[in-house]
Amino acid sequence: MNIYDISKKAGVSIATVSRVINGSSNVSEKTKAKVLAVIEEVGYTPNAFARGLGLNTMQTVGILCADSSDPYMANAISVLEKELRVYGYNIFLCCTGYDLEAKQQSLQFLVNKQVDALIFIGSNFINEDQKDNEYIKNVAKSIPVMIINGLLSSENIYSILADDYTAVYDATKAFIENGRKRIVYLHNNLTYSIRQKIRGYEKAMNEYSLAAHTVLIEYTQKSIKEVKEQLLNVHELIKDADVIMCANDTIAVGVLKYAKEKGLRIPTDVEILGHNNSYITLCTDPELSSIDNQLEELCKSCVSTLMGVFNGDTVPLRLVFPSVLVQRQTTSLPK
């Protein structure tokens, strides 16, 4: 029995059940009594909203990420933990890796810990094959699910997104209008987020009748050295590029090392653009330009949206934030 069953049995909306459970005053006494009677009848004690009924709650939120050593994910964890602590919540963290079975096991572990909600960091949790997303949709029947920069449409699942498509489209167009024509896009997988980035890149290239070249860079340990070695292996595919755009900053640092080994002048011979604007962009010489997807704002919005869900407020299932190109020393676009 879950909140959806309660709403059906009581003949009211899910939002109304949520408001009753959270003690909201925006519900009539008659409706409140009807919902509470159903809850008592079936013995329903939802973890996510238990405090609204005066029951015990762990005051915890489960966070899932693929790899906490990744600068993007590490930053997200830090911001989320800090924001949740403001509201009196602690976290359980699971670093799942990229295997579907491991993700499912981690989710079940957190559910068994009776967390009040789940937050997924990154679009790698969203699969193109919808049947592989069912385990997320199923748990959302019982507790709220938040996804940072990934989109999954289902009830009680809230997606907080960066507009990766527009950001990459605009950046590609800016390079073209600044005289660059041989633009290559490097990526390391095909998550929802990266698919949006590639769409933006290809759209801009097609509008100017330019050939789009996307190259998959495979590396296993977020190793910049490994990225550089992979680039040397695909040298023939990128040797003529005058702009190399990257799906993340780790790849961009690898490109910078590759370019220096090849004796290329940056940004004269080749311009390099990363994505995420992580701290590693400032650790290179020259410093890397990058698209800032405003991760901190995504995380803060994620937590505030979750608190709204807990309070029984009406909150959007999808929020989209703009991304901004931060130009440093590896690009030479007009200011």
Contents of the next structure:
2 protein chains.
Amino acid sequence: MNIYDISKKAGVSIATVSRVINGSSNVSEKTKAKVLAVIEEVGYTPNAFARGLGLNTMQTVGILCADSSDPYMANAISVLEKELRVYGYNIFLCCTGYDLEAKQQSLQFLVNKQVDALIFIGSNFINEDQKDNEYIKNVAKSIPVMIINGLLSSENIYSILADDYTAVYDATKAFIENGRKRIVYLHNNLTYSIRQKIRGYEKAMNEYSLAAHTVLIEYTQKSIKEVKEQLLNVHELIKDADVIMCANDTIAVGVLKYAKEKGLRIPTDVEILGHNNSYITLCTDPELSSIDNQLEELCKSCVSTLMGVFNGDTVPLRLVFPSVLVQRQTTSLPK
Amino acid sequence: MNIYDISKKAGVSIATVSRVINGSSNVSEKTKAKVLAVIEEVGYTPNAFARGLGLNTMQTVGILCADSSDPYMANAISVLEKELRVYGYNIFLCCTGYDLEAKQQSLQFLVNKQVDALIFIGSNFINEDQKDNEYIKNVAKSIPVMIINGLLSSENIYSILADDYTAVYDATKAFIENGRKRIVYLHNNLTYSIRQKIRGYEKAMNEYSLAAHTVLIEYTQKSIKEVKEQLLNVHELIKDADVIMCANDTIAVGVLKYAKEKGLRIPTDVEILGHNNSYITLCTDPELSSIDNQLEELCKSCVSTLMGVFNGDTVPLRLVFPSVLVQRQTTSLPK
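With the form predicted alone already on screen, would you show the form predicted in complex with another copy of the chain?
What follows is the entire complex, opening with the chain shown before.
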């Protein structure tokens, strides 16, 4: 019997049960009595979830990411760790890789360690096939789950999202209104986040009756050489492009090198836009324009939301932050 | 009373006490009897250290790094986490920042969590002033301490080192023998690792009776813009250089951009060498030559050494790995 069962039996939300356990005044006497009656009836003792509320807590949060050496995820870990420490929480880190089974094992590992909450970094934990997300929904029955830049709708799961859809839609539209027509979109997989980006790109292209071309670039983690090789394979698809939009900065670096080798002038002949605004955008020459999804804000908001959950506050299940286009030298959009 | 006191009282090493606790056959009957007598006398029960030997263990290792968003440290975390998981260990991660007091607090936090061992990433935990290293030596009295690319000589502390000294010495010598004379060395602090690098540089310059010039470039984490501004301040010192060697790749990226802006031909007018061979060396144009200190090997060796310590095996207190110069487009050394 866990907090999830209590909430079902009492006919109230998990958050309400949390508030009762935590002694929050923000619950009606009637509801409180109902919840306490169920708790007494089933002999429920606050478990890992209750520990998250400050009762006999381990004060640890489990963080799952696919690969901590990815600059985007590394940055997220760094911010999350610092923010959590402010509240006296330490982190258990699991780098799961990209395989579903490995992710499930890591999750079980963290649950066995009785962490007070789980934070998933990045949308590659959320699968298109909903049954592959059941393992996350299951664990949310006992402890709060936070997902950074991934959406999963279920009780006790909180999504902190960048508005990738609007950011890419706006950028595509801006290129078109600036006179570009042959815009292609390169991506390396179809995570939740990238699906939103592609949706934004295709929407803008459709609105202007332009042909949308998305190209999958497959490469192992961070290998710019492989990106360049892949680009050779799809040369026919991209050789006439006047804008190449990329789902991440690594692809954009590869495209930039490729375009320079082909003798193209940047941004006159072709404009290149990355996504994530990571450190490497400053290392290239010319420096890369990129969409900043404000990861630091997302991470900070993730931690403050989690603390709200621990306190039994009413917190939103979904927070969406705007992304910002940071223009450097590879695009020439009007200010 | 801890394992350290036992070893003192029995007149044997901590490793020997470990072997006795662990039931290793690799101890003489006489020594074993002596240790067991002391253990019985003082009523010692295996503590956190013994847990590290597989007795009632939490199976967790604490990892300390200054900043997990630094690409070098992020890479180390990723490799360590993967390797430790193979042995069933999970990691507690603390990002301590660069302040001594914060480092000490993080360390205490991990010790309170009863981790089985500690791994320090990077030489910025080892201070020149030995009394500022006492906090690490103290904790090594109860649990094994591993230091990646930092040296601290004390029982139960294991250092896994890159041979930065020789790598920089060899590189400097190679530049000189290839006809270069005005070689400067840029660095951003004086950690143990960087002191070794500078020592190697100065030794080679001295051997050829050339003037050594080291320049301190102060910048906040990963700000290439700041590196470039700093270079303007020290322009007089570096304007005539025909080789600029850098203690890390971020400085080298800044130098590369600076040199291009000044209209210098690379590597004809000036050769540029980074250190760490991190991901960003591939993002620049031309691509950066860099000294690879084989971090992945260091991390793997760190974990296997730690498992040896847990098993009560005899393991070296210090392992030194060679570094390798990876030549790309910013240097023109003969093959």
